[in-house]
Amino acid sequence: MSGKFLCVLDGEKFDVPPVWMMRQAGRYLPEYRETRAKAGGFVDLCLDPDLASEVTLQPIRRFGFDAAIIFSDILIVPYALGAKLWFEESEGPRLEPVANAANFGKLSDQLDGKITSRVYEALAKTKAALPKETGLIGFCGAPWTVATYLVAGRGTEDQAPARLLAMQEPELFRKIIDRLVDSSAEHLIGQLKAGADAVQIFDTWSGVLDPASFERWCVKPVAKIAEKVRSVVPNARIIVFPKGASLDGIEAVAKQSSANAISIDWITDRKECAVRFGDKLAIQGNLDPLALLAGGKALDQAVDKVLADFKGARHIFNLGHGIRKETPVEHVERMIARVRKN
């Protein structure tokens, strides 16, 4: 039996639209920091089949999503092809650079199993237990998103790490950006093997670029992902979000990579996608998560008018961003409460 979520995915429009947030299971619930000190560290925790399972699992149990999104993170990709990975406390993702050729030289072409299985063995044990409704999704991040976190060894202001190499060492990049094109959808297809019933491609830093680039470095490389996934899981169910991206631009992503569903942030004119996309696809998205941390009236405004704005379109109500940690459990409790009108 499939769940409103992969309905509209599929193509059917519901007054109530499905619910999940990006970043549900994670540290605003208490359940989860309780799992998080049980595993060590992060990259710990994503690769315990056990705690992801039931990290994954603990916002539905709560909350009733329509969706889940396994517990795990974009650099899995380059701690997989030999990249060292680390999480500085309160300061994010560290990897080992990938600034130059004799660095470039270090990484594998080949994903490491025994790290990548724990990641599938996580998405079987999830799907399991999950209600039949309840849809599973698995990701990975855009080549492009990846590649400014693996030159830089963490995440900057305007990537422009990523973005000087880019100008400056052309073909270096392209090989970085081929390379996670290949890994990307080599850990896509395991995922849907595993039990995934769509995958999301977050490009969370693709709004940094000019037209050209973002035309080289995010919608060629996410083409080339969905293809190379379809091409082994042809009826594979895609979102692709290119976080800050302009509507052409978003465009351009969901043609040229067939997309199922396109997911926006909160800066995006809805209506404007809502009138430009239409039937073609789903919309996922886009509350601000600021309005969510605000709760009360002003989360109620924000949430009736998302959905005023989508009102006949193919929706999937999610946050424009993931939810941020100090949010409050009970206004992702009103929030939801207001979508499904209880």
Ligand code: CP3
Second form
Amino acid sequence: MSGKFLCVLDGEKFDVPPVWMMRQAGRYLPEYRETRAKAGGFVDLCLDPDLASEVTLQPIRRFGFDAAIIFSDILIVPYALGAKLWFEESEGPRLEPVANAANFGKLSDQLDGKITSRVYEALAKTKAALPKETGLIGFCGAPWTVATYLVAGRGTEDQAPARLLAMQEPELFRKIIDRLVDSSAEHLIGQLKAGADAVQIFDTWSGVLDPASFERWCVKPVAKIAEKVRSVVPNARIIVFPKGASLDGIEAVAKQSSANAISIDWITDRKECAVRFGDKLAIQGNLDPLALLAGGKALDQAVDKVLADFKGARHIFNLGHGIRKETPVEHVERMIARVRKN
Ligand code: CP3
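Same protein, the form predicted in complex with ligand CP3 this time rather than the form predicted alone?
Below is the entire complex, every chain and molecule, led by the chain shown above.
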């Protein structure tokens, strides 16, 4: 029998929803910080199958979440296409920028199997070690979001470099997106074959685009990935996370990709979402990560509100974005106890 997480993706509802958290393996956990120090760099940790599997399992052991998400990063795809990737400590990821035709020409059109096979090995190891009822999630970044890092070579405040390139050199930008569509689909297929029960497509920066650009650079590429994945794995369960998108935008992504679930940020109106999608799709979300950081009464009230607003919907309890690294572990325990009514 599948656990609750997969049951909700497959159409069931529960009074007590399944629960997991974006970035549940990460720096708020002392055991993560210890393993991270042992691994050396962040990329080394992502690409060591034993350690990546270990940190994936850490939050499952500690909290008993209903799903595990494989420890990796959305930037592993451009890295496996040949873009240099490194992490500046206490700053964030850096990539060799791809913002002109000459740099694009240096990117491979094939993922380097020596890199991606490490992710698949980590998934297989994790699958073997997980309790039967715990779902295992693979993921990739959506092409638009990955392109914002690839074009700028780093995270940027308003994603201006990618937006500008899309305006100035739409043909080059289309090629970058197409390359990411093909490679991301291949990476999701690899993860599903290695044992992922579902995959999530993270479009963290979809909220900065005007409606026509959103359709072109977010909706269509994600739909294309879903189509390619399902042409090889017909029953693939796909969760889409178009962060910052309007309800109409979320609906367009979900419909055109035939998603099994949408993940929503904390700004999205829950009740409207439940009315629009409640029976058609699973809805994952959407506690404000700051409510989790705040703790105490504010946390209790915020958790209760999320649960009440999604009552009767196919709900997977999650945050509206990743957990913040300053969050006390006891707040996570409190949140889970409240969701599970312990
Ligand atoms: O959710 C999980 O627990 C699985 C692992 C995971 C990570 N990154 C690990 C990570 C997932 C699903 C991601 C996705 C990811 N990576 C996104 C999309 C989701 C989101 O959060 O918006 C993006 C935009 C990235 C790119 C990225 N990776 C950034 C911008 C950063 C730096 C920001 C930060 O939090 O430091 C990372 C680093 C990163 N990825 C960390 C982790 C645990 C922290 C690195 C560390 O240990 O030093």
